[in-house]
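First, one chain by itself: the form predicted on its own, in structure tokens.
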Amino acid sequence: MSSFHIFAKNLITMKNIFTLLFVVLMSIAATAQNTKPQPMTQEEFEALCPTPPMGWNSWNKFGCDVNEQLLMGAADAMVASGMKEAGYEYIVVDDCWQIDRDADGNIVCDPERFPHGMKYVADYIHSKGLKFGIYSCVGAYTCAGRPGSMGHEYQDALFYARTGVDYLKYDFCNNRGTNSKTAYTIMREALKEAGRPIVFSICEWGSTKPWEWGKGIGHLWRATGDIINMWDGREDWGGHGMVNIIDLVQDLYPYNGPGHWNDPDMLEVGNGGMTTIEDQSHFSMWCMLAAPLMAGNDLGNMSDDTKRILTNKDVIAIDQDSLGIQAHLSVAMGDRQIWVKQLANDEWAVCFFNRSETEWNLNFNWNDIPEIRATGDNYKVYDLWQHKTIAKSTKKNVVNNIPSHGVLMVKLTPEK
């Protein structure tokens, strides 16, 4: 072969390979452009939750004491148990995930509690039809004391969207006297610019009015300090019993509504400190209030009351009512009081909660409750804890013998 036929033959080689290359470096910049985040416009982030979240949180029950087996039993718990199927959707994990941050600032978290890493986690979840969720900071530091996002915001919310999470709860703790207000805008903005679908719950413990300025900044925002284990009383530290937690809620309804919901913070329904009538009118009053639902005991060993109030369909129907409204105090008298809630399709939730130690003898008109009797109707009783229907007119009046911190809750349907 002479030279010349040489010479040729390598230059279609070698034209050949710079196609190749050419071919493979535009493949990868095609891809580069391809997920690049595309951030989410304002719109796009305020609809994300149009009713109140339902979910798990890991922190009422365990605490620091978290790992990978501990979110995916849940995720299976959930699904097992019937929660997924009544509208639970959310697995989040709390404090105590994270240990560090890299050379380059990237959060780590515990290598010996999640050893495949917290995308292995999401993927888990994901694959159970569930949504992901997880816990920082304002902070440079958590209240336990991890790595917060100060500094970190917007490096933290790409780990988010690369790791495929779903929901991000945002406390305020070592947050070195910033503005509240800015602080979560600053997050705002960051998972907004990381493009994944993400929801924002602010927990300032309300302290400084989240109401007031959390709309369109975050989706939900807790109005006041944690809830304990209990059904009255206060910690030094700022903990409330369940029936102090609603009268701290009890004026906020004007600011709740659909992509803005007051939290009154986690549930803590089977976790043993109240009894099972407790447990039933804590949740009763959750929904009533159109409170997110996140339960917070262990689900992987629940009593059947503890499912059974958990997965009261017709309660949560209660909660998740498109109107997003919140229930109001319409008629108090002492430690007996009626909460009235309107709902789509002109019917009405209303619930007789009795905090007294005594048993309510309840004989009571509805025209007494000022907004049955304003609208002139006659309406079908259901009761949403017995599933059925109680009376067929409110034109008697209602006749129920109501346990010592007990509750009825009822829907009524207007009679055509």
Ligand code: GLA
The other form holds:
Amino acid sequence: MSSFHIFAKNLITMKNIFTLLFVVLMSIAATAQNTKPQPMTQEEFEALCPTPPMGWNSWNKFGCDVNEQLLMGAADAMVASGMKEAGYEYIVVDDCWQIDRDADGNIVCDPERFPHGMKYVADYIHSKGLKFGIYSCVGAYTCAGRPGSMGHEYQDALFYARTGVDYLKYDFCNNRGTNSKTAYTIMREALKEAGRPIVFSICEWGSTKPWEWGKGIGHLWRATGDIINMWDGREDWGGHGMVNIIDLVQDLYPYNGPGHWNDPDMLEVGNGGMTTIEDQSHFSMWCMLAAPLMAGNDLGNMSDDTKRILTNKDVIAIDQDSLGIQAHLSVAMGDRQIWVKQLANDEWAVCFFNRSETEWNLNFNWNDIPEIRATGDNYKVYDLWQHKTIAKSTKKNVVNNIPSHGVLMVKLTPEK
Ligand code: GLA
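So that was the form predicted on its own. Now I'd like the form predicted together with this ligand, please.
Let us now look at the entire complex, which starts with that chain.
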């Protein structure tokens, strides 16, 4: 072979090597491009939660006793019980899934309780057509003393995005006096930067009036201290019975709306602290308030009554109404209250709420409800618990015997 041929052959080989190198470099660049998260815009972030979120959270029933079987079982039960079909979608693990940080500051889940890691759980929940929620805290430690996100916000948000988290409940314990609005804004920015759509639940218990600053920062904000599994009352540590919470959120209706919800805390329906009638009133009122509906019971072990209450689609439709208006107290006669909620399509939900210890022998003129009188319309009256029309007109009085601690909850549709 002539020296010219050898030179030419080497040139071709070198060309091949360069081409190969070029291709390798380009594909590395493309992979890097693909893994770099595309940040969410503020507009995209705010559009994430047009109706109150619905799901299940581990805290009310299980506290720190969480593990992968519990969450995966809750996902199975959400499907099997008809709750998914009724609109529930989030399975949220509350405090105590996390145990440490590694040498690089990455959050570490409890390996005994989550031996396959959190992504395994998230993937399972997604395979059921549901979404996965997780918990953290503004402080360096959560309320249960586990590692919180202070100083690790961006790192944690990336972890959530890579794990497949769809919802973050973000608590406020051990906050070292930090400004709440700033702290929640930092995490919102971290979530947007991580690029995955994640509903952001602010949980600072109403302590710094989040209804005044939370819109655009989170999608929902706890408006009170923790709910406790009982009808009424208040504990020294800041826990509230169900009725007490209603009183605390009563005046917050101007702050509620699509994408930004007052959160009167998770449901206690089915946890045994209230009677069936009281559970039904609890659920009715949460739907009147357009509240997030986070079941807090053992989904795999529900009575028929609990299932019937949690999956009442007529009542859920009031909660999920597209206007997103929180009911307000229209008429109060001591412990006998009439709440009204304006709905889309000129409809109204009305809840006669008997908080008293005796039966309410209701015989009431619809025109004595100022909002209904003001419309001048005549309505058909549909009972949302009996699932039937109980009157063709509001020209006649509404007559009903409402048990102590019970409700009559109806939808009014204009007779055109
Ligand atoms: C706070 C929250 C509760 C729950 C616990 C977990 O009390 O308000 O809802 O998340 O922390 O430790």
